[in-house]
Amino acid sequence: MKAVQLTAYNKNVLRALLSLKVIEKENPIIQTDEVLVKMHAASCNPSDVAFIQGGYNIIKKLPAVPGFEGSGVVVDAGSDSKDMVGKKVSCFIQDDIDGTWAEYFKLKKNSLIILDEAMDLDQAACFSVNPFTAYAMMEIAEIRASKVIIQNAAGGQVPSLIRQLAKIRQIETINVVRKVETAEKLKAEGEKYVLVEQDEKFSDQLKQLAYDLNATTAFDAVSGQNSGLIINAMPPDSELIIYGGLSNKPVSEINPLDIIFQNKIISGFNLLDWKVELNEDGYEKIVSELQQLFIKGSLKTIIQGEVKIDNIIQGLKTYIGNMSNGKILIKP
């Protein structure tokens, strides 16, 4: 089969790129309680960016096939998951084994999601992630009773799937992005509170919103310097709940007065964590619901655009440098 494989880590993203080699190898051997997948599509996530640099919490002994995440059908499978061959499925795996980013995949039968006939496959290689870590976040959202969210990064594939969700449940996004480009298309989208990070009034207008709107949550895949001036901005207490950290650097700019008399919580989010709670019914259960607003369109990843596996460092470079576009997927 063909595969990408990573030959060494590298702090530098361009560098890590150029690690980067599509390679000729053999298909996996698959064990008793394992499935091959013949992939349809492989999506790249920040977490994706990460990994190739080092910078991420998995770590795997190089070289090795990059891509925690996809989707595509079972042609194989060993003999406790027979019944699996012919199911259309979605993929997640972050173990030690070659990923995604190949013409085929191997993993055991419980890493899978079992997809409606009707899903269509490109959503279904950018389902495992995003769609549960939004879902996560609006739940965090209802515990908290929170009628208005705050979100950093705004421009990005979670916070798109958090706006739409947000919608179906009636609550408020007070969204924040980095580039006017980006304010002017949510708007454009009938986003009604957007903010530019990089406007000299921001903090105040961020301010005079959450404090109006009453924003006691927000939810950052970005931390520095702007978890800071978020939380920072809220009223007494708020909860910023941190899921990336695309910007690579520490939380600061935090006031410590805020933290200590008006009770406001920063806290961390891992959908791993997250996952691990739920019982087996409440997964379930999450899994059909979000396939169906999938199927209905309630719900939809932006796609914009897809490679071939061989142009692999070219679409990578085109994905880091558009994120707020859509996601890039990786096809054999």
Ligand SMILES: NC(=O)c1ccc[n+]([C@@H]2O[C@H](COP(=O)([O-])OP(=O)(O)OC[C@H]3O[C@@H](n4cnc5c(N)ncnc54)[C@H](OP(=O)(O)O)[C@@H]3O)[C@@H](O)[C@H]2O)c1
The other form holds:
Amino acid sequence: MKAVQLTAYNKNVLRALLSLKVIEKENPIIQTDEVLVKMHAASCNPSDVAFIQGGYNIIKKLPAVPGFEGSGVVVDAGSDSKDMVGKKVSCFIQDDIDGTWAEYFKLKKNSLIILDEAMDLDQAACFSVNPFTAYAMMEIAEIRASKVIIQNAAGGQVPSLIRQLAKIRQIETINVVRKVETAEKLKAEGEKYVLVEQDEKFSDQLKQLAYDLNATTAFDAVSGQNSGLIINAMPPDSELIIYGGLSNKPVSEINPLDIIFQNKIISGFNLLDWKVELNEDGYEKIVSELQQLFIKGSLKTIIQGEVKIDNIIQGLKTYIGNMSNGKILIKP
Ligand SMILES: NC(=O)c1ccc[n+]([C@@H]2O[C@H](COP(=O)([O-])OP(=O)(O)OC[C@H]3O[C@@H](n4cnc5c(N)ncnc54)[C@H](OP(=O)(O)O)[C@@H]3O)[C@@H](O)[C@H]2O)c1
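Form predicted in complex with the ligand structure, per the form predicted alone context:
What follows is the whole complex; the chain from before opens it.
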């Protein structure tokens, strides 16, 4: 089969891209409890980019096939899972095995989501991670009784899904972006509250909105000084939940007096830990609810384009150059 192989980690993203090679290798051999998926498409998320830079919490022995997520059809299965053959699936796995940027991918049956026949396989390539993250964020907002939330990196797909779910749940979003053009795009889509972090009045504008609307929950995908600017602008009893480190910088600029005297909290979110807390029925209910929203078209991941495996480097360059345009799918 054809696969993408990472030969060396490199902090410099361009050099990391250049260490990706398209190779021919043997198809994976499955064990009794595994299934073989013929890939329809694989996604590329910021975690994949961080992975090839050696800057993620998953380090695989090299050479390795990258790609944590994707969709496809089960074409072979071990004796434990013969009933799976022919099923449409969405996959997500972060074990030290070859990933989804290949024509075929093997994994354990219990690590994948079996899809409804009506589910679109392009959308399914981005289904296992971001929609569940956005869903979890909405649950957190509801537990915290927040009717208004703040989110940064708001041109990205997790924030986009959060906005889509927030509309269903009648929660308002204050959206923070880094580029004026992304702000214009969100405003043109009808978003009421959009702020640009580079604006010299950003802190004052955010504070005004956060206090006026009582926005006491924020979801932070950026970290660095952005975390401090946001939590400092929020009212007492607020919580900033960090779920991404897109700035590649340590969290900074936090006013310690607010944390001590205004009961402000900074916490972290990790999807895999959140899933572990759910019982099997609870998880299956969420899988079904989210799939139905995708099938009805009420939820959608924006996909800016697709590339064949052979053009992976060009595809990743396009994605990294304009992440707010949407995901790029990698197709066999
Ligand atoms: N903790 C978890 O369990 C979990 C689960 C899912 C996702 N995540 C994380 O969530 C984050 C967002 O993922 P996604 O799929 O929504 O990403 P995405 O669709 O690829 O979009 C990334 C967004 O971040 C913006 N951005 C990139 N670097 C930035 C920086 N230094 N400062 C400000 N904005 C920046 C991009 O804006 P430009 O267009 O301006 O580049 C783009 O709008 C990632 O960090 C991902 O790893 C975490």
